[in-house]
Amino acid sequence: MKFTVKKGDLTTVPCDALVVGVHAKSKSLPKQISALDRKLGGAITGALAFDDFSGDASQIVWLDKGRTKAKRVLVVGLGPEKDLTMATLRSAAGTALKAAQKAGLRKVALAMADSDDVEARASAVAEGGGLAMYDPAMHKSNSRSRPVTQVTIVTDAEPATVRSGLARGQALAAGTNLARDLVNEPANMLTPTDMAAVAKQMATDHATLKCKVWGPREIEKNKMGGIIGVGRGSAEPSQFIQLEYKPKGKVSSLRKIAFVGKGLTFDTGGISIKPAAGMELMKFDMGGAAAVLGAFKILALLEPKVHVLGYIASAENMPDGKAIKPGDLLTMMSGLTVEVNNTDAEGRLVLADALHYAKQQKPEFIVDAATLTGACMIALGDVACGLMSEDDKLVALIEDASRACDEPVWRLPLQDKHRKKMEGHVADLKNTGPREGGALTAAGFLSRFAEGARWAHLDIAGTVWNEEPEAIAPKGATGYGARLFAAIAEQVANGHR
C-alpha cells in the first residue's frame, strides 16, 4: 500500500473513495470537512441527526460523492474530541480501509487537518492502515483479497512532516506484520531452520543489522543444556539466532540492551503431549521470537540512537524415542541442573540457555517474550500481556513503551517464594512448580538464569493470537510486542532510565 501526501481541496482529488472523520457531539464541523458537506448537499450533517450514526469511535457511514472528485464517501466516527487519542486514529484508519476494500475499492483519499500532533496523527493513520490491510491468507491458492493500494493525505499541513509520520506508521506495521506471517505459518513451511533464514535475510537486506546463528554442532560445543534437551525429540535441528542492531554512525557511546525470545516452532508437549484438541495452534509458540524478529524488522527502519542485541532460542518439541522423558535431569548452559517433571514445560528451558547468554553480554537490561504459560491466559485472557520483574525502573519504562505502542501490559507480582517453589529434589531446579501461580513459578524459575542482570519477563501466550477479528488486527496472529521491543529500545533512546 502506497502512501502521497497532497495539499488542496478535498472535493478535488480523483479517488475511489474519500474519507473524513468526524467527532462524536461535535457542535460544528472543521473548516476543511465544512467545505465538503457544502459540496454534499449537506450529507455529513445529515447523517450525524439520524440514530445509527453519532460520529462514535470507528463508526463508518457511506455517502453519496456530491460534487467531488470521488466515487463515494465514507465518514468515519472518531468519537468525542477530549477522547481521541492514536489507538482511536489507527482504528478508525483501519475500520475506513477495510470497508473500502469490502465494497472494491482500491484509490483512497483520506482527509487530514493541520494539528500540533499531525506527524503522530499520520503516523496512526498509516500504521492502523497497514494492520488493517494484513491478509493471512498467505497459501489460499485463489485468493480473492484486493487490498487498497494507494492512500492519498489530503491537508493542509506541512507535506515534509506529514510524510515523516507516514513513514513512521509504515514501518511499525511492517515490523507487526512480519511477526504476524511468521506466527500464522504452518509448523511445516517456519522450522527452527526457516526461522533462522528470516534472520539471515534481515540482515543481508539492512545494513544496520548483523545476524549469527549456532546450529547444533555450536549448542552442544557451548553446552546449551536446556535446547539441546527440548530438540532432541525432533528430525529438525534446533538453532540460536543471535542479532545485533547498531545504528549507522559511531556507537561507542549507545546504550545497550537484549530482547530474548522463545522460538518453539511446534509445541506437541513432548512424552507429556498436549491433548489433540487445539494442538494446531502450537505453532504460535514461536509468538516471542516473532516478536524479536519484527522489532529488530522496526529497528532497522526506524534507526534509534540505541544498540540492541536479540537472541532467539528455536527448537521443536516433539516425542520421539530420543526424547526427553518425565524425570530426566538436563544440565544448562549456566551449570544449573534442571529435573524435567514435564516436558511441556520446555520454553523456560530454552530460554533459561537463551537469558543466560544474554546475561553474559552485559547489556544494561534484558527482556523476554514468550508464549509460556496457559497460566496468564487464565490470568489476563488476551486483553494485556503479563509482566513480571523485581525491578521497578525497568517495569516503568516497559509500562511506558506499552501505553507508547498501546500494546498493553499488566504487572504480576513475582517473589522470591515464587523462586523457592521451583527448587528441585535431586537437581538445583524442577520445571514445573504447583498449579497455582503458574506463570509467576515459571518466572521465577527464569530469574535464577537471570541473576545479576536487571531483567524482565513478559508472558504472550494470551496476546499472541486472536479468535475474533478487530479493526486493524484479523483473526490470527496479532504480532504483539514486535511494536513494545520497538518502543522498549525507543524510550532507551530517548533517554528514558
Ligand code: BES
Contents of the next structure:
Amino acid sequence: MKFTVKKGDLTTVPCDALVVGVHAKSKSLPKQISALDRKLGGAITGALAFDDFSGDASQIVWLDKGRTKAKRVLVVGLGPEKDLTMATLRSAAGTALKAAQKAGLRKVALAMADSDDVEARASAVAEGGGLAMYDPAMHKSNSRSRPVTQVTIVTDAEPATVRSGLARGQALAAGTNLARDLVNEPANMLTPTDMAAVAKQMATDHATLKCKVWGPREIEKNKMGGIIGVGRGSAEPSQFIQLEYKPKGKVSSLRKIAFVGKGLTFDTGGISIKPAAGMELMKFDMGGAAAVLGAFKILALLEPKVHVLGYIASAENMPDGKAIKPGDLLTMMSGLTVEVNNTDAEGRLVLADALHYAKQQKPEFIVDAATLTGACMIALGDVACGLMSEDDKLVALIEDASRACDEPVWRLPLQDKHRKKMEGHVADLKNTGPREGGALTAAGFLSRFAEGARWAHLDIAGTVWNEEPEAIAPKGATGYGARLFAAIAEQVANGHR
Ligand code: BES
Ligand code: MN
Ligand code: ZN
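Structure of the form predicted in complex with this ligand (previous: the form predicted on its own):
After this comes the whole thing, all chains and molecules, with the earlier chain placed first.
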C-alpha cells in the first residue's frame, strides 16, 4: 500500500473511494468537509441527521459520489472530538480501508485536516491502515485478497510533516505485520533454521542491522545447557540468533540495551506432552522472538539514536528417544544446575542461557518477551501482557513505552518468595514450582540468570494471539511486542532513565 500526500480540494481528487472522518455530536462540519458536503448535496449532514449514523467511532456509511471525482464516498465516525485518541484514529482508518477493500476499491483518497498533532495523526492513519490490510491467508491457493494499493492523503497541512508521520506509521505496521507473519506461519514452514534465515536476511536488507547465528556446534561449545537440553528431542537444529542495531553515522555515547525473545517454533511439551486439543496453537510459542524481529525491523526503519542488542533462543520442543526426561539434570551456561521436573516448562530453560549471554554484553538493561506460561494467560487474558521486574525505574520506563505505543502491560509481583519456590532438590534449581502463581515463579526462575543486571520480563502468552477479529487485528497472530520493544528503545533514545 503506497501513501502519497496532496494539498488541495477533496472534491477534485480522482479516486475509487473518498474517505472522510466525521466527529460525533459536532454542531458544524470543518471547512474541508462542509465544502464536500455541498458537492454531495448535503448527504453528510443528511446522514448525521438520522439515527443510523451518529459519527460514533469506526461507524461507517457509504454515500453517492455526488459532484466529486470519486467513485464512492465513505464517511467514517471518529467519536466525539474531545475524546479523540490515536487508538480511535488507527481503528477508524483501518475500518475505512477494510470497507474500501471489501467493496473492491483499490485507490483511496483520505481527508486529513491540519492540526497541531497532524504528524501523529498521519502516523496513526498509516499504522491503522497497514495493520488492517494484514491478511493471514498466507497459504491459501487462491493467494491473498487484493488490498487497497494506493492511499492519497488530501490535506491543508504541511505535506512534509504529514509524510514523516505516514512513514512512521508504515514502519510500525511493517514490523508488527512481520511479527504476525512469523507467528501465523505453521511450524513446519518456520523452523529455528528458517527463523535464523529471516534474521540474516533483515541484516542484509538494512545497513544498520547485524546478525550472527550460532548453530548446534557453537551452542554446544558455549555450554548453553538449557538450549541444548530443550532441542535434544527434535530433528531440527536449535539456533541462537544474535542481532545488533546501531544508527548510521558516528553517534557518541549511545546507550546500549538488550532484548531477548523465546523462539520455540513448536512446543509439544516434550516427554511431559501436552493434550492434543489445541496443541496446534503452540506454533505461536516463538511470539517473543517474532516481537524481537519485528522491533528490529521498526528500528531499522525509524533509526532512533540508541544501540540495541537482540537475542533469540530458538528450538523445537519434541518427545523422542533422545529428548530430556522429567527429573533430568541440565548445567546451564551460567554454571547453575537445573532439575527438569517438567519438560513442558522449556521456555525458561532456553531463556536462561539467552539472558546469561545478554548480561555478559553489559547492556544498561535487558527486557525479555516470552509466551511463557498458561498461568499468565489465565490471569490477564488477551488484553495486557504480564510485566515482572524488581526494578521500579525500568518498570516506569516500560509503562511509558506501553502508553506511547498502546500495547498494554500489567505489572505482576516478583519477589524473593517466588525465587525460593524454585530451589532444586539435588540441583541449584528446579524448572517448575507450584501451580499457584505460575507466571511469577517462572519469572523467579529467570531472575536467577539475570542476577546483577537490570532486567524486566514480559509474559506475552495471552497477548500474542487473537481469537476474535478486531478492526486492525484479524484473527490469529497480533504481532504483540514488536511496537512495545521499539517504543522501549525510543524511550531510551529520548533520554528516559
Ligand atoms: N508455551 C507454554 C506456555 C503457554 C501455554 C502459552 C498455553 C500459551 C498457552 C510453556 O512452554 C508451557 O508449556 N508452560 C507450562 C509451564 C508449566 C509446565 C509449569 C504451562 O504454562 O502450563
Ligand atoms: Mn511448554
Ligand atoms: Zn513453550
